[in-house]
Every structure is written in C-alpha cells, then in structure tokens.
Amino acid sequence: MATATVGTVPLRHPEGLATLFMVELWERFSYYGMRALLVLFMVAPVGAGGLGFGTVEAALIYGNYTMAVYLLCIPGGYTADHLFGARRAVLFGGMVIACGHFTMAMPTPVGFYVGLVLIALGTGLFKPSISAMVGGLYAPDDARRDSGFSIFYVGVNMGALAAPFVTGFLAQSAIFKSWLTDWGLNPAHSWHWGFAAAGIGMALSVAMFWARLRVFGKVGVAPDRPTMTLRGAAAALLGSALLLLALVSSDRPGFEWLRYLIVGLPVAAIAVFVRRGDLEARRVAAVFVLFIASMIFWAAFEQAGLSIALFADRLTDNHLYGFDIPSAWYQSLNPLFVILLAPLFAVLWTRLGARQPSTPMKFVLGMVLLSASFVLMVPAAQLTLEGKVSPLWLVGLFFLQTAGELCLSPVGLSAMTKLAPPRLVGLMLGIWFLGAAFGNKLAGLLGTGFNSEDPAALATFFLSLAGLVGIAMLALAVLMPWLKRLMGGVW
C-alpha cells in the first residue's frame, strides 16, 4: 500500500513498529510486574507466603538479579548479531522469560531461583534484539527514526505503568486473597498468582510476535553464515560470564574486594584511552566518564524496587477511602510521570535549540533532581517516629526522580551514539547497558543499609544516598572543562 509523504518524509511508520510496540509493552509488563513484587516477596514471612529473608539478603539478591538482566545483554546482543539473528533472539528470549515467570509461579524456593535465572538469560537475548529490530525498520538517514524510537519508548512505559496494578492486586490485595479462600485455595500463595500474571504477559508478547512475523520482511533475520568468531565469543560470552561470577562472588565473606571492579574497570578504561591521545580514543574515554556518572545515578535510582518499595510497604499509610492500596502500586508512579513529562522535555530541548544545556550539564541536572528526591525523604523518615506517613512523600520522590531520569537516560543513550567510533556503536551501547548493570549491583549493596525500625537510621540512609549522588554531581561539574576537551566538539 502506498504511503503518504510530506516532501520526501513518509507520514506513516513501518507496519512492524506497531507490532514491536505491543510486544515490548507486554514484555515490560512482565518484567516490571515481577520486579514490583520481588523484594516484598523475599522479605514477607514464610507464614504469609514469602521467603522470610532479611533485608540484607533480599537486597543482595535483588542487586545480583537486576545486574544480570543488564549484563547479559552484552553476550545476548553478540549472539543475536552473529548467530541467531534478532528475530530468533526475540522469540527464544521471550519463551525463556515466560518459562521463568511460570517457574516462579510454583510455590517453592527452587522455583524462585530457577525462575530468576531463566528471566535474566531470556532478557539478555530479548532486550537488545528488539531494539535492534526497531532500528532495522528504518534506513540510517530516515527522518522518522527518532520518532519511531520515541513511540517504542511509550510502549515500554505503558507496560511498566499497568503491570504493578495487576500483579500488586493479585499478590497483596485482601480482596483477591479472600477470593482464593472462597475457591478453596491457599491465600498465602497469592504472590505466585502475581508472578503467573507476569508470565501471561510475556506469553502474549511471544504469541503476538510469532503471529506477525510477516510484517518484518527481512528485518532481524539470521546471517546466511554464522559470523561468530572464537575471539569475539570469548570476549562477549566468557568475559561477561566471568564478570558476572566475580561480582556475585563478591557477596561472600573474604571476596568483598571484588566489588572494586565496579569502579576500577571504568577508571582503568579512562586512563588507557586518555593515554592514547587521539580524538577517537579521547571520546571513548569520555564515554567511560559518563559511564561512571550513570552507574552512580542508577545505583540510587534503582532503590525504587528495593528500599523505596520497603518504605511504601512498611512505613506508608496505604489506607485510602476504606481501601487498602497494595504497596506495589507505587511502582507505577515512575512510568506514569515518564508518559506525562517526556513530551514536555522533548518540547523544552527543541525550543532551547542551540541554547540547551550540554550533555554533561544535563547529567548534572539529572543528578541534582535525584539527590533532591532523597533529601525529600529525610523528613519523611523522621516522621515515621509518629507512625505511618502520607503517600504524597512517595509521589514527590518519584516525580523528582523521573524528571532526573529524563535529563540523563535518553540523553546518555544519544551521547553514546555520537561519541562512539562508527564501527563501535554497538559496543558502546553495550557498555551503556553495562553501566546500568554495575549500578544495579551497587543498588543492592546500598540497599542493605535500609532499616525500617529506626527513624534516625533511616533518615541517615536517605541522606547518605543524596550525598553519594551529590558528590558524583559535584565531581562531574568540576571535571566539565576536561570532559569537554575529551568529547572533542560533541557537547
């Protein structure tokens, strides 16, 4: 069918975009639906259907799992590029993710751990591959390309918005627990109904993708001949596995020193590329400077699924108009604010044009807002001495954090594509995901300091998070002139 155009720019997007939009929506539904319950399930008493873990143990598992989800995108993306093709990687990855969620639906500790491993492995294949397919729908110079990714990002947040409402109701709502009792089922197993709902979302995603394969033409097909090399496989597959093993092992007594890899590796990379001196190397060094900034940002931001989830569950007054709000529902505030604020930020940057802040300055602004969100929680923590606090504290926190996210996350992704040498764009995007992986690991380590029983200690915890982000923000601001020289005109 012919497509209308304005000048030489088609008005309509490729047919495959709508399919990928819905596939990603349901995949993110499954991920964020399970993530909203993860820590709450681990710390819930065994008698209430949980695992009965302490906060420290739950925080470390959360950090390792969310780290693995991002870290495995590197070998997953490499395997898709050189062996399966993006199309098969999305299918295989989606099926593995669905199996993981349904495994977690079984009320056994073994099912819980096996499910987490399967979801991390499947997401490593799925996440980079579906993004690659969106890019494959457009020619490199297609004026619709950025718009297509923006539409795709809306699907991400729509899935993340809806998921906690569904899984939170199933897992935590007294209404659903009473239904289970009426049906002769164990209400303590309500958590696993939430995990199963996440699995249904992922199964819908896979089924929809399979049914609509024809709309993609040759986008995402496997290479005619596998191009995986021994050297490349060792670097991507074995290297990622060893790094993951080292950082998971760092939780064991006597191996804590391995945690220094989180900071040591990017600092070493900066030193190596700065010493080379040429423009291309200096820009790669700049990538690693932004890598460290983003890692610290995500370490604090990802408290949303950890310490903030526990604060919402234990210390927030969730009784509203005679109805008990499942604490998992607060996890929908971030995607809601993304949907509301993203168009405003897009208009703001467009209106400012050449006067808009530089990429590093946008990072600084994002970190200022994130730090402010935890400063806001200091009086909220102190007020818990008198009892549970208003949900408005969490609304304010998520609003500030989302504004900070929009200053840093899409800007950082764009910066990676501009700073990377043309032949290494994919690798630099993999490094960007690695920054998120390291940040999530650090989030787990930081989350071990959460203490819901001592208001003074809790206030200190939130103040320390604000201070960590603030120190990183000040360091980035001080290094701005040097970073500008490293970026070599990409500013």
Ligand code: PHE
Given for the second form:
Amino acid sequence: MATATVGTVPLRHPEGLATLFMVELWERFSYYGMRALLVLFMVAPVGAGGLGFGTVEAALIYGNYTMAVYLLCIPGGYTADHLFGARRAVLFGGMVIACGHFTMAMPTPVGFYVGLVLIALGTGLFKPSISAMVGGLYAPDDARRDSGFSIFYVGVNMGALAAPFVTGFLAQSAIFKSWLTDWGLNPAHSWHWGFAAAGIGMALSVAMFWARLRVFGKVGVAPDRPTMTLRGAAAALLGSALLLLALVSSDRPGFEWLRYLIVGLPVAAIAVFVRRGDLEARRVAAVFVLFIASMIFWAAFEQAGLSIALFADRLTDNHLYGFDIPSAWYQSLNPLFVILLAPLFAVLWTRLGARQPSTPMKFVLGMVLLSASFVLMVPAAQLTLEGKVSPLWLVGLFFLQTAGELCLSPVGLSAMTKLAPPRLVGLMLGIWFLGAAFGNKLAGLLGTGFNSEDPAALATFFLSLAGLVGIAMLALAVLMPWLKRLMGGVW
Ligand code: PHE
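With the form predicted alone in hand, show me what the form predicted in complex with this ligand looks like.
Once more the chain from above appears, this time first in line as the rest of the complex follows.
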C-alpha cells in the first residue's frame, strides 16, 4: 500500500485509496483508450471500417462529446450528494460507461452514437463521485490529504498511459488485422475490437469496486434521506441540460450565436460577483476569472485527441525500426510525461515554499508553455511540405504541454477549494469541471480549422492556437494585480 512521509515519519494511507486508485485507473483506461480512436474512427473511410466523416463533422462531435462528459459532472455530482451517494454513483455510472463502450463495439453507426451518450452520462456520475470518495477517506485537516490526491492522479495517468497501446494495437495495427483475417473475421472491424477493449477495462473497474466495497466504511454512502431541493435540482439538472442543449445546437446554421454563452456566462458571473463586493463574492469572481483562463487552456490542450491525433496519423513518419507504430500510441506521451514530471513539480513547489509563484502566476506559466508547444508545431507543419515529419515534434509538443498542464491543472483545482465559500466547495469543483467542458467544446470548434493537405494553412492553424493562448496569457498577466485583490490573500 502506498505510503507518504511527513518529516521522517512514514504514513500509511487509508485502505480505500488503493482500491480507488485501481478503479480510477481502469476507468481512465477506458476513457482515453476510446478517445485515442474516436476521431480517427470517425474520419476513416467507410471501406476501412470508419464512418467516413469529414474533419469538420468529426471535430464538432469530438467537442460535443468531450464537453458533455465534463458538463454532466454537475448534475452527476449533485444527485450523488443529495440522492444516492457517491458509492452508488460510481457503481451505477461505471456500469453505464461499460455498456456504452460495448455498444460502440457493435459495428453500426447507431451503436456509435448511443455509446457516446451512455459514456457521457455514466462519466458524469462516476468522475466527480470517485474524486469525492478520495476526499472522503481523509478528515479535512489530515496531512495526508494532498498526497492522497497526488497518488490518485498517478492512477489516472497510468490508465491513460496504458490504454492507447492496447486500443491502438487492436484498432490500427496490421498485425491484429491479419489475425482477424486468419480467424475469418472482417479486418475493417478492428476499430470495434479497440472499443471492446475499453469496455473490458471499464468492466474490470466496476468489478474491483464491487469486490472491495467493504473497505470504504461509511465513505460515499447515501444521505439518510434525500436532501435534494427543488431549486437545487432545477439548477443542477435542468440548468445543465439546457446549457448542453444550447451548446450542441450552436453547431446548427442560424444558431451560432448560442456560442457566445461560452464566454458570456463566465463574464456575466464575474460582473455579478464583483458588484456584490463582499470578500466571499469577490473570491467567487476570481474563480470565474481563472475559469476563463483554464477554458482557453483546455481549448488548445484538448487538441491532443483531435487535430494532434490527426497530425500524428497523417503527417508523422510512424515507421520506426521496420515497425509501423499505431498513431494512437502518441496519446500516451502526455500521461507518460505527467508521471515523470509530477514528482519534479511537487518537489519544486515545496522547495520554493513561500517564494513559489502565486496561483495566477502559475496559470500564466502554464499558458506560456502551452503556447510554446504550438509555436513548435509551426515549423513541423511547414516541413510536411516535404513529406512526413519525425515523431520527435510530437514528443516536444507533449513535453511542453504537460509541463504547462502541471502548472495549471492541479493548481487550479486546489485554488477552487481555497477560494470557495466552505459550504460551496462541491459546487466550485463542479464549476472547475464546467471550465473543462467549455474548453473541450471550444477545442472542437477550433479543431474544425485543421487541414492536413495544405502545410501553409496548417502552420497558420497552429500559430493561431499559439496566439489565442498567448493573448489570454497576456490578458491574465495584465489583470494579475486586480485578480490578486479579488482573491483576497488566497494566492
Ligand atoms: N487527465 C485529467 C483526467 O483525466 C484531465 C482533466 C483535467 C479532466 C481537469 C477534467 C478536469 O482526469
């Protein structure tokens, strides 16, 4: 079992952490294993077993699906807190996710769409609840708490690291396709074997959770009687359903104006809370400033599963040492770098102690690194004029992006818990997920501009991503003194 040290005293973590680690590992295995194939499957020609979509259509579906996954964490988290408890939400959500992957394993377009909906609904229940259960293992002032979350984040990334190797091998490799042919099966259905592998991962996750339920004691049990209120339920369930509907509809001609909600809602929230003026309200306003920054960060960062996945597939020389690497394997670089770099960042922040950069400054740093990763892709895009480029470009991209992620993502999460009024911590975490949701939707919209046929247009595409993040970074830097005043001493 994992141990942490405070001073020189080794501390054991609660027994439940090992279980939650494995359960989340396999859930993320399924999520990222499927996501590694998602866009490639949509754009693959029908003859090659894909859906034959164009880039624009695939990008919009990617944006809507990944938005839904994180947006549904709000109603999912709310119903778990007030109705059935985190434990049942993890169990039931996990089963729904597994059904979704297995539905996608069926080679029909209907299976594809139904699968996406099931995975989004299930993840909305699963993801906030498993995170809440990690928190529930510790008393609020327990010194092991942060280290517990860091260990849990390693689980997330171990699942994400392993998955593309498995699903990419099944879906994309010539070796597996020839096995299918040998077995008398259709090699064009290889994608669905990849989706099935994701489903098996999720089923394992559910089975482990089920088998180890007794280690959780009272953690995550349902409230004695439902504490749902009409207002709360209306806001969490109806509000998110309407928001989701509005943003999905914004892809339809004539409804594009609904996209302004993505920026309009957080800006309106900032205005309302700044006007209220008391310290609590000003801190909530600060949450929404960080919300916008993180949203733009994710909009560029989540290109990983979209335009970067297409770049890896179409424009990178994947022929190494006589072996064709499945392009999905590049998706493992981000989790790999998280596992390698996270301990370094942890040591760095602890060593710097009181001299470490403030939260907004870390956000600025994260955005500098992310912007730089896309600047790096500009020459890579230009080089595609002469043919496929070296995989090292993507290694560099993911290295810079991951360093950026580690400056922003864990820092932002912890800032939410510190800036939130104590009774609203859960809600503020929901808002943090909403930032990721809006960011993913934007990622889909921006990804429609990807073009693998015209190197000059591609270079401009990457440069504009770098520019977008760069401008947001500059704006945040300029607003920093004001933001720090809003945060009222919690930096
Ligand atoms: N790798 C993280 C995870 O899968 C990405 C993430 C960050 C998701 C923030 C949601 C919010 O957990």
